[in-house]
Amino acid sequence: MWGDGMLKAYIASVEMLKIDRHYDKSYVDMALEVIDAVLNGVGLTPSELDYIIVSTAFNSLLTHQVGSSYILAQYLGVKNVNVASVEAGEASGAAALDYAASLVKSGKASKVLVVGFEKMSEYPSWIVNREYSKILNYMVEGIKGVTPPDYAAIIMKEYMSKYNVTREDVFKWSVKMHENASKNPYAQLPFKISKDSYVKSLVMSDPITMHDSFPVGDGAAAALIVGDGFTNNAPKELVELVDVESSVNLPLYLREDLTVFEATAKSLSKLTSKHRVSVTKDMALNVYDTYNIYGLITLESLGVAERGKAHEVIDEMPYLNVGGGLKARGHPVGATPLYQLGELYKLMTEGFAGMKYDGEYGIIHSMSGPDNTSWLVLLRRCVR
């Protein structure tokens, strides 16, 4: 038994599919591929699982399927496993991890499989973007044609004006993310970009361009969350899923300050009040950057940088979004937090993207829309 006798949750294995436009694979094909890899890696069969938790945001909209959890269980041929689907917008995967950790810590389960996926290449981009816009309040924002890139543009303009930050300063984020993604075998855009390439990039909502935004792609990732009893034959290094905290923000049009993510800051406050941990420049950190301005504001809201100064510190953060973030790794929405988990899990154990993190704590940040809801997942590297 590890620790002080209290029930804990650990990550036994994580598997990811390279993000791409997988025209030849259905969401079932993608999900089963990573499920098989995870279970084979630890010598389990589907029937030995206690729970299967599925994370997907748009499956009912883009593939016309509800109840994805029991559909996958049927494909796996299991009858006695508990199943559930979790949907919390872009943060669905983080909510699923919270559910899994709670089940294990409560003692209700000892082996929980979390699988996240999104099939986003079934339709033309305009249809996908229309459905993606439903992360906002359809009755208030969506019906009036307000889209996520519009909000990112408003926030970016306000940020640059308030802090006297240039377009080039903000674009440093995209350059760093592509540099990191060039070393990530799962990345959708594994190539570097020049610091001035935004000049030629297609404008989405001025000043947001294609080079400031995430790409649309398909992906799936799975993680096995287990209790203490499953760790007897675990490797020397193990990663504990310590805690998950979240908060909700007001809609953007009711906020006093557009340049701070209050839900992210409040989630961090909840986390630090329970655990003696703070976010530092040398910590393994994986944050949501659907738009590069969101990555910068997130760092400031987490206390890593002063307001308006995040662009000055990102090159001092060796373990920041080592897989390239949503910007370059890609953002298959329901699976994205599991990709974040997989990157940090590998970074903290076997190494990832040519790097190895020997620190104790790592943090995953997930949010839906411009901080409408934000989640933080705290990981701890355990060495026996």
Contents of the next structure:
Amino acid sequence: MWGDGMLKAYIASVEMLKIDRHYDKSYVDMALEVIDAVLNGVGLTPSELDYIIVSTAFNSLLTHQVGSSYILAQYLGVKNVNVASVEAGEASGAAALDYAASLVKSGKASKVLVVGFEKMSEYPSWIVNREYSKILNYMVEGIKGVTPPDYAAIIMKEYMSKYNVTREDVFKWSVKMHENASKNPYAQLPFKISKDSYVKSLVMSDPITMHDSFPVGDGAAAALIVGDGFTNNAPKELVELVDVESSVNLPLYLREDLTVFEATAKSLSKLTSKHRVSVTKDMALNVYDTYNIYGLITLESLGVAERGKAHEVIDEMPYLNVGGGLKARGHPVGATPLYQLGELYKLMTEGFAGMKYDGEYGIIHSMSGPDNTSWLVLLRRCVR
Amino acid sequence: MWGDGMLKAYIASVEMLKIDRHYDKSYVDMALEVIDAVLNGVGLTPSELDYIIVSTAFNSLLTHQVGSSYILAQYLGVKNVNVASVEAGEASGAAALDYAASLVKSGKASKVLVVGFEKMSEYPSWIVNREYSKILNYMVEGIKGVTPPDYAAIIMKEYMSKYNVTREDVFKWSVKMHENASKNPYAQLPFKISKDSYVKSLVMSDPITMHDSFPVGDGAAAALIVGDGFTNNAPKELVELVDVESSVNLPLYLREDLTVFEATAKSLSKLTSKHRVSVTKDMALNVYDTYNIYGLITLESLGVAERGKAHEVIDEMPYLNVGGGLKARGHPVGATPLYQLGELYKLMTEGFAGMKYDGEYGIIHSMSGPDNTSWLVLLRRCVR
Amino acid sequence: MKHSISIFWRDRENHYKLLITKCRNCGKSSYPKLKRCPYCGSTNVEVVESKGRGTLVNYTITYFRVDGSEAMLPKVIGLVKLDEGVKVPAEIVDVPDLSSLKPGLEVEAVLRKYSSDDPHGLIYYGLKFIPSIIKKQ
Amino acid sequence: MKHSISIFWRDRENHYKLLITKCRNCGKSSYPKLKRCPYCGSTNVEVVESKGRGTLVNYTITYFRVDGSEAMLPKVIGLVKLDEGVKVPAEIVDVPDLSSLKPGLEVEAVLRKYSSDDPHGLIYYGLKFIPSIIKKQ
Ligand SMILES: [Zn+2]
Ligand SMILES: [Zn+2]
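Can you now output the form predicted together with a further copy of the same chain? The one shown was the form predicted alone.
To see the whole picture, the full complex is given below, headed by that same chain.
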């Protein structure tokens, strides 16, 4: 395991694009925009990068481009750099951060740029829905027309009935996420919503409405991951990319209990045994909430709330999804974990959304579908 | 850079599936078959793996599956493992090996399984051709109907005219590859061909015929990459995964000289400056020859032949593409670099295709399109 | 293209029959026909055919469009627990009154159309579930 | 779906006009209209329009099918060197006699149909090249 004697990896910069339907920007335009912002911010030229790691889940399906990592490098005008894409469904960005951290910690590279992007608005929504549904098993689920919101709906109904939780209780998640997003300049839906706005919202898969789910939008975010050498000129507050761990769960239909995310729990127990961290209410935490119900179950699976009680603790968590979560910040899939990283990185250093976090650890949680694979990224603030 | 004081990564096993149109096997069937073979060979269970890194370029396009890494893990019945896919167009497998090596060399993992697969026979050939063409820039080339064999044809014509090389000279590559493949039990086209068989072969993009290009086939290959700890019980001859380096070239239409692969040359110069290796005629070398002409130009770009003279040296290279190259072994895209690895690994240890290589270094060359990105994997035989 | 004929055809047994994988190692059953137990990874499994009856664990009425026509919406997607103990995701059809749907409802498998390629393309058939009460009537 | 309307539309200038990017940093020209020089990475670039004339660097007569119809095959795909010095990949059309094709042949840009979505879908237009001799006749 990554131990104390080894090289360390740090976040040197993260830049994000406001999530929107950017009809005027290609995936290349979006990616280059955030790459430029990162490089300009730290005073590097593209040719000084050792690696560009791309995170995208759908670029080959939605923009017809395989090998977008080298296409990007060609537009950027760099030749010496190593480039590749990483994909783990909706958790692609977390896996890309793992590759980047491994490169730095192995001594192979000292300046790795991770860029996540997704261009979700090139096709009408039924096509985007169809392609998005390929995160489930096509041979078993996709071919029968079973889609991600269908599973969210079934999980939500099971959860409400098992724990005697109301529709309103679950919807508290949306309300909090929109409240947070209203202070996030990069959020797709930066406005507050009322506690019963699901009533008039379009139903996707009952009881999941548009207001229980993420908006479809384009986005890109880039992070520069560096080794010790680069941090000499770094600001006083530095964020270490301590570790990345993930696990796999059974497909939903094979699970005994539909209302817990075992891969999420298992990934945390890996981090706990290696770093003695646990998730607390006052921790900076950024979790995947493709649907409200997934946010709640994630908190419970991370041990920060009792089963069925997450809706009671979210108001006691000041640093939970400060950017508004997937629900309100948005979910440009391959980019989402990079947005999560950006929000936490800024929260732990310069401040974000009017807040500043002084705790030691921050955790990012990303998953694909309902916990098919779940990834945790552990960040640590180092004061120098 | 990966230095002498760092942890090292080794190849513990590589297993391959005979390349064919496996209408009876899904990508999952193929992948599990080679994963099983690797694990059984070394006496591990799936749950002992730290990581499964998938290499595939087209699985989301040709089998409708995003997140195939966790789908595989679900079929395999493992939960603790970290899983992700790596994609770099046709060079995906080399990038996957780089991620694996980084994990081992950083101390993050000690048992990383890399599995490459591609299911090329789920759709009629015009659809496969269309999806395959997405390795070029869709916005510039794809949208105009410019395809990979078109570029190979133009490059070949430029090469023949510039160096006064004949059609027959170029075709020597095919003849040698088929000769080699005839001894490779995993090859898709394990038969010899005559030196003028292009005459009766179907034209793809003139002068490129089916016999100048790779066959379309399904395949899967898996490799286990391990750290020092695991090698205690290893056989006497061990292969180290020393390094992986890559570079990016300009798109073809922006190149001054169409008859050289600068990214390939640049990647070699990176390896040379770090490890003082150069490519020699008696070295075990496995290069990408999606088209004959690319094999020849690659040899020249690697400095093993003068420009325009590669066809004169291939008969002096006993360990060149011993499996028959992409031309005759086949090219199940995401799996191809793993087949290259398997052939070299076996050649350097137990022997392959009736041969045994006793030299110190072996090199794998993989690229996407005509040198858009080119990757080199450096292997070293360690006698203990 | 929407679907691949070979992907469908290779798995036709699972589309035309409800097959269950029983693990001789850990004793658990799973869906569909598999070569390896998804719970413990053992390949010591046997495949048996379900009688095709079960109860609804839960369901959703969905308007989420994944093809170009709205004609078929809403659909009912449910998770069915077979009498043999395993759960299966499937479309529930022939529901006379959507308000009659509830967890515990008895359902049974029927062969129906999944989808078709293009207007003149292939039609794919596979298993869906109907409320058992319909057959009893 | 075959193409995305927004992908095409966003880049329509490059499909309807032959645009060249000139770098003020390294002095090199490139195709198409770009925000950054692909040779040196500089963003100090200007975009100019080509006169649309050039010569064939080389070409291929291709039978490689990437759509469902064989009607359009063979096609000629060439690399054209514009008089302004940059190379452009493009389809060469209206060639009266394929044997008249050779490196150095004078060609010029014309607007033609690229492709169309479905039988009743959108038609995409863009630049191709024809032998200049045709216009002179
Ligand atoms: Zn079992
Ligand atoms: Zn320049």
